[in-house]
Amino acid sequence: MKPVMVAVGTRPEIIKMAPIIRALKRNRIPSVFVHCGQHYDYNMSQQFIEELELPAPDYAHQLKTCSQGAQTAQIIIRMERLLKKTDPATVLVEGDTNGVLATALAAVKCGIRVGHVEAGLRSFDLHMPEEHNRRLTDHISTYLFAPTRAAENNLKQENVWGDIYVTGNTVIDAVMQHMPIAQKKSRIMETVNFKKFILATAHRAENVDDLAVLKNFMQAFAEAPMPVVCPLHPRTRKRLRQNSLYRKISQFKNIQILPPLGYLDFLVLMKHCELIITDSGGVQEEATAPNIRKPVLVARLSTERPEAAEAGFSHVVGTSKEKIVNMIRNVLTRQRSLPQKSPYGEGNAADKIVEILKSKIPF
């Protein structure tokens, strides 16, 4: 009996594949996990295995520091190593980085069948290099997962051959199931200085890899009419120490800056904040899980989750340091309710994964 692939390479790819990989054993297929080692850091891969209460990976990849190109390269020569070896029926990948594209390939070119969780999700924005990786990988995948008819759309314009099932995200299903573990474990909000506070991530290169958008980003946050609360990303964090920017924001009373947080940590957060700042897609959609709920700026010129925008939950403010001050005190003055639904499913995502494998793969 061939096993399915589950392959992963990021924090969102492990929070986004668990429940997948809980669905498969509960209906007793055979699985294997992967970890490509796109993130390397025990920080942003380990961790979070460990906090989800996840079985470790059965096979996982190191890889040095080097540029995206070499990156994708060296992930599908590991990859097709190891797919010829465990020759599995069908290999799960989801999003849109460096290693799901490669993960994809690789599985493509020994034969083996894709399933591309999270199918169909465009910015429009060719400047991504994750768009380039989303859109590739729906090209070459049989089975397609779109979150939501607009991603469904979007892959019938492009007239992708695979197979196309609207499933809702499993990102909704990841909070529901992690967000009791979570209240339960987390002491996060003991080291919070504010009673209310906004809370701010910055990761994508196109945006602290720019020191003008670094700057930006760092001085809305100080302006801010409420306190932020910012997590660091270890890229983000370089960036500030290598523009000698990083002791000057440490002094800001208005922000408090946190080390790079474990998954539970930051349900956490999301949960007690006023708002949310972010240029994370992930976020966007875990904001508007039942049990979150929370109105975001995406810091970014455009999103691939336009369903969020177009429920109420978002809202794209772009980069300068006028238009997010400016739109933190509109949401915050506001106090416009939110949908209770979330636009990315109702949490049973996986489920109607797992039985559309079970209908298409012989086990």
Ligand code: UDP
Contents of the next structure:
Amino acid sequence: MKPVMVAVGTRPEIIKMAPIIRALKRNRIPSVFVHCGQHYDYNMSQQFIEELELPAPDYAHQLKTCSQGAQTAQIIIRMERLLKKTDPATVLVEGDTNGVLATALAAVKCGIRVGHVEAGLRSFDLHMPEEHNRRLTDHISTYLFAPTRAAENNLKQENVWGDIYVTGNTVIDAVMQHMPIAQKKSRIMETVNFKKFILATAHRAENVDDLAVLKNFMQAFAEAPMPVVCPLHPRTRKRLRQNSLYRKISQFKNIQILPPLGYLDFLVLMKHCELIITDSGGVQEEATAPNIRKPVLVARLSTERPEAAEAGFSHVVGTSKEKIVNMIRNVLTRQRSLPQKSPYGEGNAADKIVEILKSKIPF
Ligand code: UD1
Ligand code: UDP
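The block above covers the form predicted on its own; next, return the form predicted together with ligand UDP.
Shown next: the complete complex, the earlier chain at its head.
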């Protein structure tokens, strides 16, 4: 019996694949769990495998920090070797990272089918490396697991070859499965300096690699009418350090910088904050989960998650300091009630995906 390969490489992929790994196990479907090595720090990779109580990866690669192209190429070479060795029935990839595109390409070169979890998202912004990765992956996948009808429509409009299934997003499964554990185990609130706070994350290359935008964000956080708690992604920390801004920012009274947090701590911060400011994809979705339901300012020019905006959870505010600060004031004073339901599903996306795989692949 050939296994299903579940490939991950970055923090959000581990979180969003966790419910699928569990569903495969519940259904006694043989699987191979692979970490392609795109993220490598303990607090960006292994920490999540431990916290989410996933099995240790059967194979874990290690990559050196390098350019986007070299990173993609290195993953293709390693994954091709591994795919030949393990000969899976299908490879599941999730999202839009370089590791996702590289793994999907390696699989099709070996004649192995690809299942793309979170297929069909489009920002229509070709400056983003993720937009290329997700488009290309969708066009070489056999099974396209679209989280929403809007994502399905994007895929239909592009006439993708594979079969499309609307399943919801496994991020909601992950939040539902882990929030009760997080509320029991996390001690993060003991370390937060403020009673009421805004939670902020930023890591998109087009934002934090642009010094003007990076400065806008930090100025906006410093001037916000409520203190800002900011767990820093390593890309952002690196850019702040390179520009000699890190120490200065750490001394601002209105900003509390934290290291990249574990998932349980981050869930608790989302639960307790008044508002989220982010350029993260996953965080835009999580904020809509029934047990979080927080307003989000998307500090970007576009989003591939329009459902959250249409449902009233998020607002795309751009990257200028003035717009961000004005919108913070606006949202904090308006306090609109948010929908009870998430546009990203009910927390059963992983079961739906595994049921589809069972009907397609002879296990
Ligand atoms: C990547 C994905 C992005 C995703 C994000 C999740 C691409 C093009 N981007 O962005 O879509 O939202 O992961 O967090 O695939 N670094 C460390 N330690 C780590 C990982 C990264 O120090 O464990 C630093 C390194 O300096 C590295 C930089 O962050 O060069 C960027 O890492 P990379 O994986 O290339 O991109 P992310 O910004 O993490
Ligand atoms: N997250 C976390 N700790 C943090 C910041 C984020 O566990 O300090 C989680 C968050 O809950 C979400 C995911 O990481 O599930 C989002 O990852 P990221 O923003 O790096 O990537 P994106 O979703 O934009 O691809």
